[in-house]
Amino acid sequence: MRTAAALIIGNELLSGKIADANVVVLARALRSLGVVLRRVVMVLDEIDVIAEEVRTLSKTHDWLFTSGGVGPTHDDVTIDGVARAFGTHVVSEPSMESMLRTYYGEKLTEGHLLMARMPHGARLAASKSMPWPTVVMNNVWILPGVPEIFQAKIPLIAEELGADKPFISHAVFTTLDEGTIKPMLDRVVSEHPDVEVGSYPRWSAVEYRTKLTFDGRDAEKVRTARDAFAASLPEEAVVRVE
C-alpha cells in the first residue's frame, strides 16, 4: 500500500495565529487515490528542524508533502530546509524567473524573484490546469501554505501519483453511546480485520450520539462490516446508514 507523510511548516500555526486548512484537503485527496497518509508533523520555521524531518519522513514514506514557507519573506525557509536535507544547494530556476518577470512586469522586485528558488537537482511539475510549477525534490512535493493555492495543486498531484484502488467509506449513525455499543463494536472489529472501523461520539447532538465509520479498499468487505454492525443494534437505535 502506498504511503505518504505531511510536513506542515509555520510559526503562525504553532502560535495559534492561523489554523491549518491543508491537511484535511491532502488527506481526502490521497485516500481517493488509494494512498495512506500515515503521519503529519508540524514544525516552526527552522531550517535545521525542517531538514531533519524531511530526511526522516522522505525515507520512510513513498511521498512527503510539505506545506508552507515557500514565499519571499524572511521566514520562508522551506526550500533551504529541503536542500539541506538532501545535501545540496539552492539555485534560481530560469524558467520560473521568466514566469515571474512576465507576471509582475514593471512591478517586479528582487523579493518576487526569490520565489524562483529551488533545491539543485529538483524538478518542476506543472499541468494545463496548474501552469505555475510545483517544485519536487526526489519524492518530496514542496507546496505553498496558502489554502487556496494548496488546494489548486491537488489535481496536479493526483495526475502525477495516479489513482490506485481508492478507499471506500460507509457509516452508521446511532443514538447509543460508546459505552453501550462497545461489545458490538469489538465484535465487528474482530470479525472484519480488513476494514478500518472508527467511532466518533457527539455530546451535544440531538440527532445521534455516535457515528461509526467503516473504511477499506474492498467495497464488499466494507459494506458487509457496516451492515453486520447495524444489524447488531436495536432497530430503534439506528438513525441512518450511509
The other form holds:
Protein chains: 2
Amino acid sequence: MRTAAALIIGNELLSGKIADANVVVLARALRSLGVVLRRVVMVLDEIDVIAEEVRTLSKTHDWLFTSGGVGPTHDDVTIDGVARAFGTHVVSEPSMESMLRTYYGEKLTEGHLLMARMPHGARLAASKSMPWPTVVMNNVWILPGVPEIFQAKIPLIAEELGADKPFISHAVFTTLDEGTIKPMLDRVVSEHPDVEVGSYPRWSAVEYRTKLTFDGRDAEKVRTARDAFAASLPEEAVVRVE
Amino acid sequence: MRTAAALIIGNELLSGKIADANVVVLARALRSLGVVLRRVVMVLDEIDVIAEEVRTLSKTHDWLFTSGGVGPTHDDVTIDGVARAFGTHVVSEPSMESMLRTYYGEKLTEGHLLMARMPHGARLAASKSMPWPTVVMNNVWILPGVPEIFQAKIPLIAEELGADKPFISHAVFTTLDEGTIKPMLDRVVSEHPDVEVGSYPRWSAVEYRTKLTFDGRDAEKVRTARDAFAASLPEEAVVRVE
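The block above covers the form predicted alone; next, return the form predicted in complex with another copy of the chain.
Entire complex below, previous chain first.
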C-alpha cells in the first residue's frame, strides 16, 4: 500500500487568520490514486521545525507533500527547511531564473529572483498545462500554499504518481443513533476485515442520524459489507443506500 | 508564552471525505486567549498512533486538544489512546452514566453507555450552558469531532484557561507583489523584532496583490511597525490599512 504524508506550513493557519483549504484537496486526490494519506502535520514558519518534520515524514512515507512557505519573503522558509532536512544547500535554478526574467522584464527585482531557489539536487516537475515547474526533492513535493495554485498542481501529481487500484466507497444512512446500531456494526466490522467501516453521527439531523461508510479496494467485498449492514437494520430505519 | 497543540483524529479527514472545520475555530479561540497554537497533527483512527502523539504533544505543550473519535463505535478510539498515553486504563464514569440513563430512558443500550468512558484519573469540565461534560486528562482536553459540538466547547475552554495578554493584529494591503516589496519588508522585520510580520500574496487579485500582517502583544509596537511599513511604500500602492 502506497503511503503519503502532508506538511502544512504557515503562521496564518495556526493563528486562525485563515482556514486550511489544501488538506482535503490533497486527501481526495491521493485517495483516487489509491495512495493512503496517513498523517498531516501543521507547523509554524520555522526552519528547524520544518527540517525535522521533513526528515521524519519523508523517511516514513512513500511521498511527502509540503504546502506553503515558497514565496520570496522572510516568512517563506520551506525551501531552506527541505534543504536542511536532506543536509544540502539552496541553489538558484537557471531555467526558473530565466522564466522569471522573461515574465517580469524590466520590473524584475532581486526579490523576484528568490522564487528560483531550490534545494541542491532537487528536480523540476512540469506539464504543458502548467509552465511554472514544481520543485521535487527526493520524495518531497514542494507545493505552494495559495489554494488556487495548490489545486492546479494536482493533475501533475496524479500523472507522476500513477494510479493504483482505487478505493471504492459506499454508504448507508440511518435514522438510528450510534449507540443503537453498535451491535450490528460490530458484527459487520468483524465479518468483513478487508472493508474499512466508518460511523459518522450527524448533530443537527433532519433526514438521517448516522452515516456509515464502507471503503476498500475490492468492489465486491465493499458492496457485500454494505448490504449485510443495511439488511441488519429495521427496514424503516434505512434512509438511503449509496 | 503559553503554548498548545491539537490532535485531529479521523479516517474521514485523511481520506478526504470531509474537510476539517475545527482547527481554525480552536486556533482563533486560543489566539484570543493569548495562547500560541504551535502544532496540529492529523492522524487515522489508530490507538497506538494516537497514544504516541498524545504522549509527545502533551509533554511539549501546555495544553493539548484532541478532536474526534469519542463516540461509541469501533472507530472511536481516542479515549483508549489517551488512556494508553498516560499508562492508565479506561473506566466508566458514574455521573455520565447516570446522565445517559436519564436521557435515553428505556431506549438505553450498552452502546450508549460507552459514551461514559474516560481514562482513569481524568476529570470532567462542565458549565451551566453545557450540561454534557468534557473529559480532561491532565493537560489534554478531549473534544468531539462534530463541528457544532466542538465549537460549543470553546467558551468552557476560554473560561478554564483564562485570558493572557491577547495578540493585536493589523494589516496593510498593497497592489505590489512580494518580490517588489521585499526590501521594505525586510527592513521592517529587522527593525521591529517584537512584531510578527506575515506576507500573503493573493492569486486572483482584484483589489490588492499582497496582504501584510503585523501581530504582537504590544499594541503600540504593532501599530508602529505597520505604520513604518505603510510609509515605506509609494502612497498609490497602499490600498488599505487596518
